[in-house]
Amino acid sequence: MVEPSCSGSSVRFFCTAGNGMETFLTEEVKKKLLAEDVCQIPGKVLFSSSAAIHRVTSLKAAERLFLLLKKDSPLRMPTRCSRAEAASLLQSRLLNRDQWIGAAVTWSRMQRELLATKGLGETGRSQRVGGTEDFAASKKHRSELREPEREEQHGEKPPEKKRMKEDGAEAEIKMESNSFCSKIRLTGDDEASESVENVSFRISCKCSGSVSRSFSSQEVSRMMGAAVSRLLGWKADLKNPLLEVTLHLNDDYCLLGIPLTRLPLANRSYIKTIGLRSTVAWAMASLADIQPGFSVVDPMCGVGTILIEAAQEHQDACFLGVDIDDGQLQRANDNVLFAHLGKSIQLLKASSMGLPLLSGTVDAVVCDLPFGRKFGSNTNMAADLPLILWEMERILCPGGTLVVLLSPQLSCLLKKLLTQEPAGPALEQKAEPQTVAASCLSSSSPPDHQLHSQDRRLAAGLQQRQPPRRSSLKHQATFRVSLGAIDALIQKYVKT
């Protein structure tokens, strides 16, 4: 049962999503919010819901959340369009006094609801409830509304900037939010229309396609800002606006929205050290089909992002994170304690090529296979992948689910490993991994496993006892997602 909003009426929202995450977000809003009129476009999902706003701000697959002000067909600028003509066209297409005032009233009501939720002491939403603290903070806060910077490479991001948590700062922001809310009274449509005055605002525009060839984003923002000031009497303020409106113009649509949170939804308040992008980690966990009582293992857990995202939504399951690196395990332990998930998540130091677990005892395995410059060459992982895959398949029970994140090159290797015919003698099978790897990733020198002597002996023993057999993992789905500067593939398998 979805908790309804205070007003009980359906509201139109849209969320931004990373490339490839739109499908996950669409399914999430339908399942969690019982959303209607769901529309998926590249990088965004539009939907209507009457769910309480704190439920909407709990979406996991979204980057940022907006109150939809208007969606329209693409704006076609005439050839050699003058600035005055462009301004007139923008005003006629995008500015409707009643529509803008109604959106401001709805936005204000949602801010009060979120502030009330925070006052009740709800936990786990501090950064999203912090979004209710208004948009009138400093230029530093405004910059946090921009798209998350692209990662230079796959793997752990540098620590995010420390959020403002001092009591004095929170009180100041809350007072600013209440100041804005007091300017929009909800006693009736007519009175609300008259009471929306002295509101400072800023237009943030993103232009692409044909419009960008005629006018820059800054020019469109200035034209829209001037038109809004004339129409509503609001005051433009580029540094500390009380209200920010975003405008997306391209060859496919025009989209106007008001951000509902100061920080992106993807910024998790319960994660101390950031590793894999949280939205992608959540998507992987959602594909694992975790049920109450399940045992879930991440054999290369890193800082534990995937397990934490999974345990947040499946607290009746048991999770085990395995890693060979002491530093990563320490950071994972810090994250687990910070998220108060010590009863759900256990950590263990071991090699992913020799997991100390009984065969067929795990219900789901989720794994972010390291790749990219940060983790060395792809050739090393390609050489190790056969043993890692063998171990993950071994510990899975029949019907168990395997979800992996890997590069397209490693995906090529994985596909060949799963479809190759059973080998003959043990020595012949032992040489097979390097042969398969070479067919996917060209290398001028033999791969270096970079293992400790104990791990080398364990890996050699595992190779020698592998039975000649065909893999029992059956491919279910593949999703291409963006990790910033690079793309990766999420693949799901089921053990038959």
The other form holds:
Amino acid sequence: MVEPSCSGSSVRFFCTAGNGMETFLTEEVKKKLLAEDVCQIPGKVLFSSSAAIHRVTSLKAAERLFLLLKKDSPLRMPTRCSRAEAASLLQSRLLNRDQWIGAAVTWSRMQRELLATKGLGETGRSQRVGGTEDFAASKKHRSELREPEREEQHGEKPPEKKRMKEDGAEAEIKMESNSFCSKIRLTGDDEASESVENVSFRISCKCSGSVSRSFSSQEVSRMMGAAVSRLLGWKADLKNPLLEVTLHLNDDYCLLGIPLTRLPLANRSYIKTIGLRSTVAWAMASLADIQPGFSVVDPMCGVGTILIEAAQEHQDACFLGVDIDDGQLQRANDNVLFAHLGKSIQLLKASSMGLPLLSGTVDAVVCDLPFGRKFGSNTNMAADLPLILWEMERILCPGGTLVVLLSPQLSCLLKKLLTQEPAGPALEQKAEPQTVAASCLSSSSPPDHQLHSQDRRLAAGLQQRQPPRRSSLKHQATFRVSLGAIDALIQKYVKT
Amino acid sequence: MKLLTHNMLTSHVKGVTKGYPLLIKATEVKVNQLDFNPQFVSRMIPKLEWGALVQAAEDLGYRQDLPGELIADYEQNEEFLKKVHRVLLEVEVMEGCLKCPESGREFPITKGIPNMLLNEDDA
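Having gone through the form predicted on its own, I am curious about the other one (the form predicted in complex with the partner chain); can you provide its structure?
Let's see the whole complex now, leading with the same chain.
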């Protein structure tokens, strides 16, 4: 099932992942890459696999992919440590000649394999040289690279102030700048020691915790860079290096890695207009337990990100995207065509509060319920939620799965809607659902008694539109994931 | 709109009790060649309202000789599955409208996307 790589031996990798995505990534590497020694730490997943590299770069839950150079226990700098002492400590702990050369050779082999799978006839350039040039040229896209790195830092949740500081110190060392050596002999076919001369490199360091109190990320990068130059004879090149080595130092570990792709894996080549974060969309689709022959509906599909992620993974199912907005549908349509998924994804204009679908006919419903700044919307989600939920439940067949993404506030409202008893006649007081919802949303953590009364009024509001009922949706799981600036919750239900 | 989608759609106009299946009036129909996947088609068939599919195919002139009743052992019948594949997935209504059989309300299909949105008073 999993093709082995050319060498057939197991390689140790790590991926960065958005906050809350680590568990999804852990499952994915085990399932798709038959990964071993899988280790999950906040914001990262480490694993060993002998799968072919193009399989590894096809991971969906990850942000960026690295070849693991070294993971070690945290570096403890003695207090009042001099620069010289620190440099020697770094060197003795993190610099092992064989390890670094071995990693460079493996990295180089993987670059060639990636290029080979990318398409052989591309513009007819020499593959071997092309690989290195391709990577080097890509360094011009620094701005593209930086953004996700920042997101990763958010994922690790350092205190606000420190986070800002680290961002600023995105380690770039100003050493004697050797011009980029155009003839790189990093073929990896020959004796390792011969093949990795004249490598240009850059160390990008992120420090947090106790180390960062003694030295800045920049200082550590500089010390490491000098040591690597001395030990391996590689040339530091900040602007256009062949090899970028990232170093993460914090109170939990030291981690050295080499990025394997220039763009994050989370940047999907098959998506034209980006909607929901692709990794989160994929995670939602993975929770929907889609089987061959399933029909899957997204009643508020937007530009169709969840359906596209789902359809990429499940060729034998059919998907229907519903949205009320023509502009969104147009972009969704463009996205579907761009991804060549016209055969499995269909689109429909309708309201999520009145779906023109037969009851009990859909196997899975996935939905990113709009919330937050992006939709400073005229529609009040909290007020509409009961009806939207009712519709989603109605179209699902027994045993069908519902996976929704919503804000923490809406999530709390949803849970209450689904667990409440059918409202009795005593509760039938008239109330405007609009005002109820507004007050529920405005107070992030209202006291219990207040919530309770809101509930009752909401239940009353519900009654105006539909008969009292007990929900047949059974809660399965909740996952908190980061969408960058804000967190959201993925909830999974099964219709009983 | 593929007939697979049509098979799932029903009129949701207020007060309508028999809104299924929707009638199709097509002004532009496209046929896309798609890879035939017998497993997928066999898995979809039991979920379909067979009569509605055959009627829709008939209305569009693509019924071929599909029977009014679903045949037994269709899983083994590749020729049959290919016909179903064609009407279910390859035939696509690009322009036209869907009509509620009870209320007569029409829903336009534009660029292949049906607009099933109701006005305030229909809902």
